[in-house]
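Single chain ahead, by itself, as structure tokens, in the form predicted on its own.
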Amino acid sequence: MRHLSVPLACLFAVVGLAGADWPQFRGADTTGVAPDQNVPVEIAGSIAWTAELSGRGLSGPIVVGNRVILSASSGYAQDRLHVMCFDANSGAPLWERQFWATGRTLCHPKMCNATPTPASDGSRIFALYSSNDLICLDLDGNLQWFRGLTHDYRNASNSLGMSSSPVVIGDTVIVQVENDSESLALGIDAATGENRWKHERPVLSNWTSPLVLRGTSREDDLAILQSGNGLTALRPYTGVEVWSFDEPCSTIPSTAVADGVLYVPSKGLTALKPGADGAAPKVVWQSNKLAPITPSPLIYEGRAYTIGGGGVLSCAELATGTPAWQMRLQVTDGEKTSQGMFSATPIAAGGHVYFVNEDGLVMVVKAGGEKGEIVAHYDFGETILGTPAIANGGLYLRSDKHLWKVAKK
């Protein structure tokens, strides 16, 4: 194995997350979900900080502590990689790091290199990009280690882009490097960048990322895997495979989680309670009206969140999959009307859901009801199509030019 080791002038206690953070895609726990009350629902009027961005990004803010981090990437090939990290009070730079990709940058259009959203276990940053290359930063921006993977799995890699985010359970970072060649998943050492363990997985293009199911204590976590085969749940340290469900799931958005069942996009949506002691899940219930197309489902308050074609949101009982309501994603605004497309994954906060299209529009809808109801709605003007994070009150978003920070003044 091939990687740069920086040898640490301390040892680094791995700490607890702040339930306040936003340390990786879809939140501390992998929901989407975030404790915060006091995020505004209207936008007009509550833009705390703009930040200018150098290069492009379709990865998410995180934020730990004081600090907002974020990807990007830059150059004809998107062959430069960038780190940013600013400070959330003021949105003013702290600091950046720029590094040169080892792997292949070739991508779709509508993406790029910086399209897996960084995580963070607390005292370090792990950034991951479609060229397959990790780099591992503390909060002061120094490089700690880096993993250029294309080294070691050489045809890790398809010609659209990889997009799956990575996840931090306990000291492990787990990475899905999945494609139609070399398909493989990693559990790494976050202090040193050394693998733990490697898995073969299904030689299929696969754009999901791993979430966290949290157990009993922190030693029962689990990493779940999904592919277009099914599910895999991994103990994070060890890669022991505790149990599987063998059916086909999309590749595109990733399983929800939401109090010990998950939420998986396979045959419309399937509810899967995970048995005991590592037996094997059981199907809840399926429902094939709530197929998400390409943002991951939200589980909110008792209701399941997906976003179909044509930008039509559905809400559904979670205890059944009964559907409660559906609505078109759409504004009007004198003769206009504004849908577009999503990408994002919706995030949720303070009995609100919060939908941002491909356009910049960001729509909140309440959450629960008879009905679907939007109550707030605002167009930063940029295409938008990283999930946003939530933390500490703020909202934060970002294009390819800039981050923002909402929040009540």
Second form
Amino acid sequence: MRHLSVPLACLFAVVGLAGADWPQFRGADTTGVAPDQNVPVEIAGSIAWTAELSGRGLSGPIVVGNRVILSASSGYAQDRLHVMCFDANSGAPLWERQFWATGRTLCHPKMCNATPTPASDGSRIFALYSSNDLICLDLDGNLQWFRGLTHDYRNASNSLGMSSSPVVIGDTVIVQVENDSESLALGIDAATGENRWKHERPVLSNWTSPLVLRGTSREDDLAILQSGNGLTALRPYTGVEVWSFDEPCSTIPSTAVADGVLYVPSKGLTALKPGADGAAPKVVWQSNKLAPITPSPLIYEGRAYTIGGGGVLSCAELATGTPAWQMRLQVTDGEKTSQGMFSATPIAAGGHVYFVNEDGLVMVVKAGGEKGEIVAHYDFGETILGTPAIANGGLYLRSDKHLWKVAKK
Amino acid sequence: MRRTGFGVRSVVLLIAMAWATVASADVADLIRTIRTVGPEGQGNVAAAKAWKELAVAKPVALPAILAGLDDANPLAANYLRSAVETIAARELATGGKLPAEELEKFVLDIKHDPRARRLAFDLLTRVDKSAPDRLIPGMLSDPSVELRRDAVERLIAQGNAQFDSEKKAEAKTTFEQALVGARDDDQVQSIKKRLEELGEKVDLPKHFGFLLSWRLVTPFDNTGNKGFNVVYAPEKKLDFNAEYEGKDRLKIRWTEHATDNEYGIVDLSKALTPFKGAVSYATTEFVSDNEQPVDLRLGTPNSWKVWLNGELLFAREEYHRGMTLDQYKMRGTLKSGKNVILVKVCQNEQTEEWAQRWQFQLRVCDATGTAVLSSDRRTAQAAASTASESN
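Switching conditions: you have the form predicted on its own, so give me the form predicted together with the partner chain.
The next block holds the full complex; its first chain is the one shown before.
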């Protein structure tokens, strides 16, 4: 940034103010952090629009330009797969396509087939489902290709459901399909849907999602895969392993990343600094007081945030892992106190962190500081388990029935 | 019940009608190309190119594309489905019309793929709001599970209204009709509840086709989950007089067992002993009047293998990730006469309370979930009585 000319720096500042797309789970860089400075803190009075949905989903919305894209599933057997697209400005439905699941649709009742969040490379959408069906559409809903990964690899399924979201790095879609019976990871050509590489993975149930570790250039970006056995860093195009971290990791919350350091749900939370040129990563710190339960950790403005049991939010100094403060994420309204179950991963923008519990209660916490403080809250009154998105000044949340945009008017 | 091959002449006739942006011969070629798409992305590039051309066809091509779904593999079916939706969405968005008469003919022709017919029905209802009321009541035994479900749902609503207005005799008749069509467990349960309130008993094992009578033998060793891949004696030969050396050198023999669980659940921990790190085998005979394709549908929280007449249908190594009705669906072919089904059910050594279940349920049905019953099927009570005498 220090090499940028002043006009170019100003342009970037404006873009940052306006925001950017949110093309996959936890956004473009899989950090959960948006550059937007204009997202409302007070949600009441800022709901720009509400759209009705035609199916259930735990997947989060993604935003590409003026399109909000969402997956859902429906039918008694959850075998109808939906991809929906809405106008980001108005909430008007632009198009919807349905497909039939080719893999097993069985899920824990809390989950459904549309649990993984879709991803986009800016011109295509990659929608993955618990049934391991992977659908590629263009931004106008035209089918580009269709893969049935359980159709191809018949024991790749989990009777409790699958939740790993795909990630796009360059022109490769990275997918983890890991379970107790047949586990694999694939690098799929975004243009054709053909395998670039396929790796056998630990035969263990795993609900975590791959992430991007940005390199000094796009060619140096790495895909980070987590499992119960550790982390693996791969070249996304070739699948060649660069390094591994062989310590037990959680199989539900996914690793977070910030400024080239990985924050791994392992032995609580482990900060891991990858070495240069593929050298083995080194542990910077470990803290057993920061163990995330279901939502993935969030790294934001020099602090690490994790949600533990009972909805207890822990905030720690990023450099050392030293706890800064803890608070219970709950709100008392009159005689009613909200409960503390969380599935959605927190996201951040504009100096605030947005948490949403399973009852649909959004709590906005001021980032940093000496103690935690919920500065605003809003109850959507519907179950929300999917991770929200922040893009272009808007906060997007989905339940089984509705998609909401929250934005300043 | 299965599609018996949509006639080539019918396809040609439909394609001949599909004049438009895409010539009819092209439609046939494009469908053919898409139908060759295969596993691991094979044929994706050609299919995507064909899809792009097919998706600009006029709505008159819809019946031909829908017919292209007949016997298409599940991947190709999704390409074709998406072409149908894209054509229809574009036409409706620009104020055009869909060929309602042709779509209705397609819906009513049960030789076509059931899901293609449901797709045609969904399109039809977008341009003809009267279609559901006109068509759904006649679909109680439809090969499409979704169309059938809608028909059952209407009867349940009708029966509930009759029940609530004290028209008990009419309600009973309505619920009995509904049960004939019902295949989904939620609907069967709601019908059963009402019929029992009306004094009627519902034979759930018979309705679903659960297998109730089994021969069992256990425990073979599964310490460290290694028994899953060990070929123990029952996998080589079924000898009901044999005595085997089981886990920890136990001498074990086959025993008869009949479950009286209404969902056909065989609880191995209760029927035998709650061994840990153990393999059990269960076998039964099924008499079929003719050769026929069937589904074998299994539910179990344990690792398992299933053989039909010595052929391994499927195997899965997964422990304690839940158990539900129709958790696993396997396609097999019954031969005329006696068939032998063998199930291997492995229990691991987890000690958690939720990891103690060692059980399975198995049913035989057609692709819609309609029970296929063994010709010598006995009632649950008779089977239990026989098993008791044998033991």
